[in-house]
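Let's start with one chain on its own, the form predicted alone, as structure tokens.
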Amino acid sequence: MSITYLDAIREAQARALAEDPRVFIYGQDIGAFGGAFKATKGLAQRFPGRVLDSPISEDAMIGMAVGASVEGMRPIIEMQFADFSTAGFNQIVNQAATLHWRTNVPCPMIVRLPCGGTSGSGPFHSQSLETIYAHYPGLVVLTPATVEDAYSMLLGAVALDDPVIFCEHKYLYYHLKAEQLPTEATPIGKARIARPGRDMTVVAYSAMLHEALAVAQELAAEGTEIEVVDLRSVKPLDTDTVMASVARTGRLLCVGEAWPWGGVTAEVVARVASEGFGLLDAPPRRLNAKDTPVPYHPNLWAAHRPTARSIAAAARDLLGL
């Protein structure tokens, strides 16, 4: 039976609840209803008293989680949409992120953010906020792009003593499937080579990984081999794997769904340009969504975000094809 990206998240939470009595899940309508996307479906019945409905107050949800972690618990907080987490921004960046530094008391908690765009979702349910949270010291920011990583990285996050922002892309919930869950995992903070190549490096993460892989497949038929790097984690950022890839290919295109100002793609390009300038045979480039709020209309949304078509055009231009 195929396992979806969403199934993997649910199974990881079930395993964490079963194996660690300190773990509990807190969020809006996650109990009997199973959450907005059913990521906790059935868990309240399997683990009574540990999958708890919260008030409609993201500020209160995160504040409770910080307090619970101080007392030795390991809460998993589900936001209905990543966008709504900004209502709890103060608690995340001024409390959770700084707690260990201020008090020497760890703050092990996870904030699950259903992020990214889907057709018709519009500006309030489609944002990619990984860059904002990665800006703050003390937070770990994860962006799993595969079923296997959705499972293993969530379990890995539960084991960390740091607050984790877990960015799970809504578009991948049902579009990705795997035959089984992994028994071994790549460590958190380590990127992976999703497809080897020799002619240029495309760095991507989250849903953009699959657009990049589609482009690599397309250009391979034309005799161009693109190496695709899946960042997996944006904080910490695995500069070594990116740099080693650029050393092999001499060219870099970094792709992200978030807005272009600043961002993960800007950070990757800046690091390569400053630390690996001599490795480059062409100026490094980045490709992001348009610098506007995310549109509602499916056709406008498709034009707003990077797609295989726009990535292929940028890659061909960078390669001089």
Given for the second form:
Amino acid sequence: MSITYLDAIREAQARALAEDPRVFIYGQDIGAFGGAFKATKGLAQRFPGRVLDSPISEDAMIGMAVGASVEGMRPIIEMQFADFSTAGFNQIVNQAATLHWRTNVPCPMIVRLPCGGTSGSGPFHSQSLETIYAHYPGLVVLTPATVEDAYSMLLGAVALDDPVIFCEHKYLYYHLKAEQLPTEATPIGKARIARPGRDMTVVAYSAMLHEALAVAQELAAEGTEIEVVDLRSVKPLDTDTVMASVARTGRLLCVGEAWPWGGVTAEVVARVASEGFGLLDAPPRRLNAKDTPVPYHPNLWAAHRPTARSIAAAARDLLGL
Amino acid sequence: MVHTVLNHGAAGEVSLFRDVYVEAYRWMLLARFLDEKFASLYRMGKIHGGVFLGRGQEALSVALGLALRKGDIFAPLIRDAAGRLAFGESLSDSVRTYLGSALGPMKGRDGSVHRGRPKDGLLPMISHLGAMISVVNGALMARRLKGISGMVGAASVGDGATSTGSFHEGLNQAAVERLPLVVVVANNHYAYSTPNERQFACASLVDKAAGYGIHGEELDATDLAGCLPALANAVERARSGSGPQLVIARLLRLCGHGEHDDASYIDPALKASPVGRDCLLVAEEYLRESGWADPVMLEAWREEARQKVETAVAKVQREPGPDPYTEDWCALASKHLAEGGV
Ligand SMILES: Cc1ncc(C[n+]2csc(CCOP(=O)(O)OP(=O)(O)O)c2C)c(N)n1
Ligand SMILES: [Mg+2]
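The form predicted alone done, now the form predicted together with its partner chain:
Everything in the complex follows now, all chains and molecules, and the chain you saw is the first one.
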């Protein structure tokens, strides 16, 4: 049997629906149709009345989740694409994210964001928005990079008493496969060493993890050992694991698919520079997408975001190779 | 009560309508004194941030608060002091929130009109206009999913809020799900300084109801005797399964947008017209004319309301404010995921 990242997301939702009567799913085309990406395929039939089609109203979809959450439910909202979550931005950052702080009443809910670029998708179906959500207090922002994490982190998110922005990468949906689903939950908020190494640290998350792993493989053949850290969660950010890795390697490159101004890579570099300056043998570096909307044409798209090639070049540069 | 209010013309039920009317009037009175106290504390510099009053809107607000019952959901807005009290919010919750007492429901983390107790069905408004409607929908959806029926959710908005995307999405969503939602639009003819002509172009806001496929009604909200049955009726229709209800209430705000605002932009002709009547005076007149209260009773009620407000304020003024050193500075319920500050 082989299970894709997308299967894992569907199976995690099926399990949450089966085990927790508080869970329901609300989103566009997710009922009988099974969702634009089929992440809820078959679920409406298996769980009647709990997988509900919404109107194209991102603002009201999130508002609905907040109200249901207050009443003790655990709603999962599927945004058809991460890009459209900006139409519900106000409710996410001002309603969901502030509720517990203001009232002491928790607001457990999940907003699933199919994010990241695939060639041909263009400026409005390709965005990676973890940065803007991570900026707001009161939200947990998860970026699973593996089939196993997609499954167990989604289940972990359902168990959490806070609003979770669950960034699932569209490229990984079909390209990533595993033999079986994990039985143990992934602790939320802990990064992991995806590949050990002693010469430099590459911090990545979501689809960029796989680009970074490819680079580590490539450089290993040349005798350079790259340690790859998979953040898994960008908020909270597991500074300890990153710092411990940099302590071992003395060099840091942080890679993200989002835009360059501010953001996750800037945050990682800022933390390492301010709290672990003495650990560094070279200036910390970061690599992001270019500061333009995500382009449509494959020629432009491939050059817009970091790839194994550009990461390898940055890594070599940092290593003085 | 609803039945009584609806049939207040019927012989034998007049005395019951009188009881409801008197109760409503006394909440209005309490709300008015409370508002005036906040205004005076504001002028004395004793309130941090703005003060937003409901003067002139009490009849509508109280009618909604009374039409709802325990177990219902209510998302009031800035001019709903009367409706909040009638729905069951304590006087001390409002005073504590305005004065920033650490003992209040918001503990100084939020203030003024941004208060509530979600677990008691009283949703705390965020500032963003129109945003509470879909939250009420969600609470109603949750009840439905849990198999609980027979309750209503109400959201107050102003004429200005009807222009937001949230208002549209919220009403449409409720209509699609046929939720027991009542949206009450207090059309006080201005959104801050913006008059109706610059806010919408339909003949009446009630025209919007047809577009959503829901029931809509319009009323003169300066008259408590009209508000009570109209709101009770709308809430009852929602409760009994007729789907969302849109109530458009005509009135005028008899104060500034907030206490910082002198409202000089309000058209004097509107003020002088029937819509500019003070609902509290109209109600008082009604009480006197129907022989339900004499000047001595009215004065006693006033005195009682004044006393309640003074006592609550005096008590809260002695309470501590929030302490930044004991504040946990964590926005998450999952404390183990706190990021802390840098
Ligand atoms: C989305 C949004 N935009 C702007 C504001 C600023 N604002 C606060 S109250 C207000 C006017 C509201 O008018 P209306 O809805 O008619 O209510 P009223 O104050 O008349 O009761 C404005 C513009 C806001 N709170 N929310
Ligand atoms: Mg107005």
